[in-house]
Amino acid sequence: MKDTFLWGGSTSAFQFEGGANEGGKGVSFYDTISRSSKAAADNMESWMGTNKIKDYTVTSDFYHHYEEDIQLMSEMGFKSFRMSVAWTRIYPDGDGNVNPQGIAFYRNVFSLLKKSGIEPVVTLYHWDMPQSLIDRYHGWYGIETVHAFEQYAETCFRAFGEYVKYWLTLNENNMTIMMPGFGTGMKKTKDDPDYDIFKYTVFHNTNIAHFAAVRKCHEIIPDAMIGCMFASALAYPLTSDPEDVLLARNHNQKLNYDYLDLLTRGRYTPKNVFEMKQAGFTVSEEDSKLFSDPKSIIDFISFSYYFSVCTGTEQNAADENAGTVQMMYQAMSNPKLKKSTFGWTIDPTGLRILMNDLYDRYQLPVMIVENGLGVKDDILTEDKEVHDDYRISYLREHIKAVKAAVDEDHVDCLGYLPWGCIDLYSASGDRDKRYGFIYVDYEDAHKRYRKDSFFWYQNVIKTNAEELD
């Protein structure tokens, strides 16, 4: 492992930041949900579930605790910290007038991170669509939202470029093709006659936003690196039956590589083009030029990895009523793998396989920006400790896989930033499913407590993963 390897952790604004009604912040999609149970019922996709809190107003309150949190990250030895900027903290309505208080807040955060020796890795859009853009343009369905995002991205590059050298565009955007209605305010089902044209319009608009942001970043901050972020969906064939192998190949191509082929080559795959034309959707010459511009091509690939799945000829359909977005595409569980208490398979070797596949295919550096064990097993003892050996075990094996991919397979990996390094809310609003090295007591002024995994990870970073046991 190189000495420059970026050990750290990862969060998002709507799940971690809080301060929803402070500092001039505007209303996002998630703020609307927080304010109205009816809005939650009308707007949340089925995968969000019905038994969650759905109030993102305060979450882990990073807005008021950022100095303490950065100190804790520094104590662990973090080299990097992935976070997102809340679009509505910069542009309260998504476009129009910029909010100087929002600019000042993030400049303070980024400045302190840099002073602490921690590189910010910043996601521009992590699902928190401005409600005003939904009301006026149906979110990503409207090209006007793309133009608003371009304005917002340029503002971020100019305001924060002196601090931020690692950027991500849109979080897990390969999922948009599966759930295009999310954050648009439009109710569409696969039975609607215009569903396919709707799906491709939304997906294509997000891709315009991505390529435009990449090009603008390269123009404004030439020494920065900017990448994508995709939700990995690694599948194995359930058996050696060639039909199972074909299903796994098609699964991986559709959910992983179609998207990455586009972002690295600047054009849709021939199959994607055919399917779009079948739906009546065509790509303009102007958009094609944007996509193929060398300045629009990403510098690295980042991704989330939590589990793998299996495919087989008798597999279940993708579950649109799954408990989390990542589970929507689950086909079959691998009978060879153990599961976490949350029900996700534990497959560190799959991470090594995926890293190799990505690097062999695209020859771009990779960065793991989400990985980790989310469970409801954490208990804060009377002496304010959390004994999370199960998390240490999970992370140890996955870090071993990363180390093997780097040291033995020679994959160029920039860093490892596990998800929810300080406890945060799940995308579904569930605060009891915890990932962090640091426990947040939501019932007692959001006090922070170091878990056992905090000290373990501290030593991992200190020894650059030479001491994992």
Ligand code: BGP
Contents of the next structure:
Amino acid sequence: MKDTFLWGGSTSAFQFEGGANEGGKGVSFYDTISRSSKAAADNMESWMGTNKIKDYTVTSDFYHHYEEDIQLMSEMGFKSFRMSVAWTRIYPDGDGNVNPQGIAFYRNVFSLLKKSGIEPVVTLYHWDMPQSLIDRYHGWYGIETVHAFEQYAETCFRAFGEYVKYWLTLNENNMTIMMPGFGTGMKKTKDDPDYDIFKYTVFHNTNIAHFAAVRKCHEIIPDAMIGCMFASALAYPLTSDPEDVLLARNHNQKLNYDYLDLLTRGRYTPKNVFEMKQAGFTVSEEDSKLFSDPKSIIDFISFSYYFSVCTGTEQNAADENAGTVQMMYQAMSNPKLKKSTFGWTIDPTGLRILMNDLYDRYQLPVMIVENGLGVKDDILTEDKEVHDDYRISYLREHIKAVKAAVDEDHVDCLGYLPWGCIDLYSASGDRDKRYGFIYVDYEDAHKRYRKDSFFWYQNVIKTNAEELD
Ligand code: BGP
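Now the other one: the form predicted in complex with 6-O-phosphono-beta-D-galactopyranose (BGP), given that the block above is the form predicted on its own.
All chains and molecules follow, beginning with the one already shown.
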């Protein structure tokens, strides 16, 4: 592993930052849920499944704890920290006037990170769509939202470029093709006659936003690196039946590679173009020009990796995954692998396979910006210890896989930033699903406690993963 390897951790604003009603922040989609909007909560459920979290106002309260948190990260030896900027903290309405307090907040955070030797890795959009853009333009369904995003991205590059050298555009945007309504405030089902055109309109708009931001970043901060962020969905064939192999190939193409081919080649795949045309959607010449501009092409590929799935023609197996994200993929259980208590398959070797596949295919550096084990850590003992050996063993096996990919397979990997390094609210709506090295006591002033994994990860970083036990 290179000495420059970016060991770190990862978060997002709506799950971690809090301070929703402070510092001039505007209202995002998640704040609308917090204000008991049944419509917003229903909309989220219609795209994401059940959501038990009803209030995102404070979450882990990074807004008030950032100095302490950066100190803890520094104690662990972090070289990098991924966070997102809350769009509504910069532009309370999504567009219009900038909020100087928002700019000041992030400048303070980024400069403290830099002083502490930690590289900020910044996501521009991690799902917290400004409510005003939903109300006026149906979020990503309206091209006006894309223009607002371009303005917001440019403001961030200018205001934070001096501190931030690693940028990510839209979180897990390959999922938009499966959940196009998320971030639009619109409820649509596959039975709606205009579903396909709706889907491609939203997906294409998010892609314009992505390419425009990449180009701007390259123009404004020439020494920065900007990447995408995609949710990896590695599928294996359930059996060696060629039909199963074909299904797995098609799954990987549709959910991973269609998106990455677009982002790295600057054009939709021929099959995508055909499907879009069939739905009555055409890409303008102006957009094609933007996409194919070399300045709009990403510098690295970053992704989340939690599990692999199986696909096959055999019936019945799919039901076993009910209630998990894997169900969205119509996937089947892998008889060779165990699952977490939340039903996510645990597959460290899959991470090595994926890193190789990505590097072979695109010859761009990769960065793992999410990975980890979400579990209910209800064992905060009297002396405030959390003995999370299950988390250590999950992370150990995944880090071994990263090391093998780097040292043995020679994949160029920039860093490893496991998810929710300090406990935060789960995206699938369960506050008790924790990922952190640091426990946050939501019931008692958001106090922070070092878990056993904190000390273990500290040593991993110190020894550059030479010591993993
Ligand atoms: C990714 C998201 C994160 C995150 C993570 C874990 O899809 O980018 O926001 O939360 O998944 O998922 P969950 O919180 O549902 O366990």
